[in-house]
Structure formats: structure tokens, C-alpha cells
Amino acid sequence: MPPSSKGPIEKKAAPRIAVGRRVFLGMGALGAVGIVFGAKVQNVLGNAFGSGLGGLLPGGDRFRLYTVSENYPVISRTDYRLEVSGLVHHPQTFTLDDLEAMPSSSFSQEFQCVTGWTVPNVHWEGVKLSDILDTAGVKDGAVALTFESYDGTDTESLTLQQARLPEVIVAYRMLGAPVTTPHGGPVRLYVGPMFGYKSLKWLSAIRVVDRVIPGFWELRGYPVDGWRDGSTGPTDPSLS
């Protein structure tokens, strides 16, 4: 079903919950020797934190919740918004309650942060990023997505053939719920195949472009393309 707002709806500011610098400080860290070492980091930190000491942690089995701008952007279901654009024929707006009238992908997965902690059987729904670029419609001359948050600071990259591999899904659920709003909600990115950094939180726009443009971590360090089990993933042809 196309979506009900197709032209430009002016984005309300979105309300912040705050966090400390130093958790993020932490994580960034902890984030390039976890590229490094993989699940031995894992291991170490989970030994020596455990599962128990709530979602600031890194380590144990549970997610650990954090952002890079210090805060969590409060978006309201009904204020939500997703812009669609760039070299699109046919530039989009994305209600919540248009993302929910498409084709649902639905799937169970193990998220990986590349510092090494992981949470297994994750249940993941949402829409194909491949079905909302085809309601778009992608010009010739396209090679790569930009991504952007409601945080204002983070973004993140795909090439176009990332972008329409079937577990990469523009989420409204997880954990057999709404996404809530620590976890990226209302809509985040999941990209299955590669560490948790590329699925970015509180998704508001999709920009596709004519170059692949490194996001936040890449710009800090990260690999471009973040597969998690460290292969250089299928080659682009328009990359070569």
C-alpha cells in the first residue's frame, strides 16, 4: 500500500532523554577492540560483569542501551516520520501507520555489537528496505544509501545491493513488541547480516545517493561494510 503522506510533512522536534557521555566514551572504546578481537571480548566482559547490572553495561547476555548524542530522542507514534529521497522517482514520507500497512518480514536473529556482546534469538518486523525502495522507485546512476537519525548526530551507509538483502528491514518490532524508544524506537534499521552499529536507532530519513558516504562509526574507524563474520560480504560491481 503507497503510503499516505507522499509529499514533505515538517518534522516536530523531538523530546530527549539524557544519558551520560562517559557510556558513550565507554563504548566507542570498547567498540574498536571488539573488531579486533571479536567473542573474546565477549567472553572477558561477561565473565566480569555478568548479566545483572541493567543495560549500560557491556557484557552478559542482555542488550546494552546507548546512544551517541547523550540522549534518546522521544518520538510519538502518530508524530513519526520517515523521508524517502534522493535519486528516487517518487520521493516518499512514511507514516508509522504506513510502514504498518506494507508486507511484514518478520524473523528471529542473534544481534552482535562489535564489542563483542551478543543476544541471541532476537524477533525482529518490519518492512524490506528493498520494498520501500521500490515503492520509491531508484534512478539510474544510484549506487548507495545514506541513513539518518532522529538523534541528529548518527548516520550510516549501505550500498544498494546491501540494502536489498532480505534481512535488512526497517523495524517497528522486536522482542514480540514495538520497538520502544532505548532500542531505536518507534522505527529503527536492522541490518541482519552485519554488527549492530549499522542498524541504526530512531530511523527519520533514507537518502539514496550516487556514492557511498561513511557514516558516524566509519568516520571514528569502523569498517564500512560491517559483516559480522568478516568476510568483504557480495561485491558490487558498480563498487569495482
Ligand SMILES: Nc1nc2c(c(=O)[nH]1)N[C@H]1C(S)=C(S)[C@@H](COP(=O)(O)O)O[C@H]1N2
Second form
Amino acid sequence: MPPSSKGPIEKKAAPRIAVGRRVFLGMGALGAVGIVFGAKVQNVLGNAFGSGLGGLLPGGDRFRLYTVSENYPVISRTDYRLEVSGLVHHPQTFTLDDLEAMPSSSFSQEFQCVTGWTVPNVHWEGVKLSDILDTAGVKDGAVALTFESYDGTDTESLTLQQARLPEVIVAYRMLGAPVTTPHGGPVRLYVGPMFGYKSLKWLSAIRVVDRVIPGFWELRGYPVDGWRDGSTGPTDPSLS
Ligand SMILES: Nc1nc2c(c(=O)[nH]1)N[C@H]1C(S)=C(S)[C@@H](COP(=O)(O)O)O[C@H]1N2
Ligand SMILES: [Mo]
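Since we've got the form predicted on its own here, give me the form predicted in complex with this ligand too.
Now the complete complex, all chains and molecules, led by this one.
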């Protein structure tokens, strides 16, 4: 049946079916999440500033700058604080100087958003989350972490085992420079083995908890275990 012969009822129903399917699958097309989930997701292409070479290439290989809040929270270097609390022996607050004084970890890898866009060879630097956990001293009975953002809206979760993977860092440098405000600076989470939504921006707090508490994107349909393509779990057998 050609589209022109469809009756008005079918035409009306079509958008609702499409939305329902996206919600059900939990893997909406790029840009659809804002409409489907009702969240105010800003989705603009990164430009050359702060985006390295990717910004000079036409089309792909660029970051989309996401925020589920109205604006980008602007936090100065000196005002920045990371609170670590919950099931730890030494609850504490880290300044950016504190984080930069800890042993740093740096590496490059492809960034991969669940909606399909990727940016090759992104350089990251920060403190391994496992080092932060060891500094705070995880108590018996701890199972997972929850992460909070200065945006007051986004939240994330990782199991303790996932959090201790080597390419999971509290990042203060990205693309060879301090993490910019649009990219979640001064400090964001970077979860290398998982899709981009796990890499919460403007990281404000880490709480060690006794169960997995699904975060913002997971409550809207994305998998809690956000392993990205080619990464299906811990690769280091000592971590499993
Ligand atoms: N606070 C916050 N963190 C966030 C998001 C967000 O909307 N708010 N979006 C996530 C998603 S879906 C992706 S793909 C990456 C995108 O990182 P970028 O904005 O630096 O490109 O950030 C993740 N972290
Ligand atoms: Mo994403």
C-alpha cells in the first residue's frame, strides 16, 4: 500500500509507535533521546576549540557536547571539590590540587557514544578510580558506587569491580588540555570500557553503596552495564 493511501488514523499512530519502540529498546537514535525522554539534552557538534584534530575534520570524528541540564555548570579550578563518602573508612573531599598530586594515569582510546558517534584516539589523563577508592578505604559490604554531577541531574553507577578496571579514571585532562567546561571540566569521570553515557561530566561526588543504583540514563533505558563494542567485561582475570 503506497503511503498516500494510508488513512489519517495510521498516520497519527505512526509517531507513537516509533517512540514506543525506541523506549522499549532503550537505544534511541542520535538526537532522539531529548524528545523521547523529555530531557533537555543539548546536542551540538564540538568545534576545533578543545576538540583537537577532530574539530578540523568535516562530518564525523567530533564530540557532541551533551548536557541534561539547562546549561553547562561552570566550576573554577579553585572552587572544585570531589566528595567521597558512604561505605568508606575515610570519607574525604579532594581539591583539584589533591587529585593532581596523586599518581596519574594517561592513555588514548576511541570514545564511543551509545547512539553511534565515535571519536578516535582521545587522550585522557587523571587518577585511577581504584587509587581514590584505596585512599578512602572501602568497607566490607560495599558493592557499588554512585556518581553525582554539579549539574544536579545526571547520576551514574558502577560496581566496585567495574570501578577498579584500569581505564576507569577521574579525569582532569582530555585531548591534551585541562578538561573544558563543555566537556565536563574541571573534572569528569571517564569509563573507558563502557559507552559515553557512563562518563559523567562535572563530577561532584562519589558514594560507596551496598547495591547498584541505576543512574540517569539507565532509568531512561540504557543498560546499567554499559560495555561498549568489543568490550564485554573485565579483561584482567585478577579483576574477575
Ligand atoms: N553531566 C553529564 N554527563 C554526561 C552527559 C550529560 O548529559 N550530562 N552525557 C553523557 C553522554 S550520553 C555522552 S556520549 C558523553 C559525551 O561527552 P561530551 O559531552 O564531552 O561529548 O557524556 C556523558 N556524560
Ligand atoms: Mo552518549
